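Presented below, as structure tokens, is a lone chain in the form predicted on its own.
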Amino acid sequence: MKLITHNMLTSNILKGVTRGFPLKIKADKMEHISVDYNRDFIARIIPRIEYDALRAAVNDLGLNESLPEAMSETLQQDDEFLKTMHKVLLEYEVEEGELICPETGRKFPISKGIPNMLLQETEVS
């Protein structure tokens, strides 16, 4: 699972959950897979990214990537920043691990890079 995917997942569907984003992320196995850099794609996707959640995920995973504390309009045009965002969002893959609801602690397994967000009928609100 790429961090771009993680940034868009939530557990708000769980019964009683109102604050299901961002999901905590724990990796047992990660891979770094090179992906061709596409400046236009990254520049277009950045406004849709929850930046604080991305920084938290980078920290949770212990990635050696330096992301500024805040993202400005100027930074969104900086090529070095865009390359770093490309790497963080598209090149790191969580192969095995889990996503954790910040409110309930419910764990969702990640297996072979695919998060399993299926719920039991009793968990749905």
The other form holds:
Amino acid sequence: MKLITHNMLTSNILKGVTRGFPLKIKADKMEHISVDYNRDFIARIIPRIEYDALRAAVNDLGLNESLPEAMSETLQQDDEFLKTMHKVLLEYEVEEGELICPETGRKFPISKGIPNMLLQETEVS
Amino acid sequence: MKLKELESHLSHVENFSNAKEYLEQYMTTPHLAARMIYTAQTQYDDIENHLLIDLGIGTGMLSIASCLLNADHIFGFDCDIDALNLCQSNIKEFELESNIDLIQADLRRIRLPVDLHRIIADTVIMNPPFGTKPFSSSTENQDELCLTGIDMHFLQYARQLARHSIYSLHKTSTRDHIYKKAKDWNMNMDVLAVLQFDIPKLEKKRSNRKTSTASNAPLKSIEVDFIRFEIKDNTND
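Compare with the form predicted on its own: the form predicted in complex with the partner chain:
The complete assembly is shown below, putting the previous chain first.
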């Protein structure tokens, strides 16, 4: 699971959960994979990213990447920033671990890089 | 890339070895997938440089076709881990790991685990299950998962997730019903093609269930519409 994927997922499918975002991440096995930089793609995707959630994820994973606290208009044109966003969104793969609902603590396993968001009948909202 | 070239590449997508009948699993053929995605791009510009969602990604055929035609990035959802493992293997084969991300989620009973207020895909692509009735109504264990009308369920999700358009397949016999729904959901609907579809006709008798798999079942031919839906009420362009 890449951080671009994590940025899209919520646990609001659970009963009793209001927002369920962002999910906390616990990584047991993580890989860094080089991906060709595509500036246009990153520039296109940034408006869809929940920036605070991305910073929280970077923090959860203990990544040594510096993302500024806020994302200004000028920053979105800055090449260095775009390259960091590319790296953070696409190059870190959580292979094994868990996503954790911020409201209920319910864990969603990640295995072979695929988050499992299946629920029991009793958990469905 | 030309259509024939695309179809040729897609012939390397591996099919299910043990397709699950109760999930109506079968591979979208390279022939059909190539035409669907090629049309979506050349006629409507809905693939290249766009963010896509594939509902019921299965073998990954439609998503791989889309990446070959330069989609930016794709999120694929499926409930079945065996399908997802096969899909992952196909993605690796095509070296598209950086472009396609997989999520295991049940689209039949539960909403998608995404924030629907933050519409995330430009285009949704899908070959949804059509919904065949359970083979034996007396089975307690039968997980009545693919009920008739499940494709409308998928379409409803697609409607919530897509910013611009949806490409899907539905039985021709349900066309009028779908027109009504499209209108209710504020979408334009265009039937781009009518196809003869061969889906495995699975054994109705319980006793044959163990030996019958989608890969050795006789084929049943049905008429299917390839449809493009366009979202009307989006003012965020």
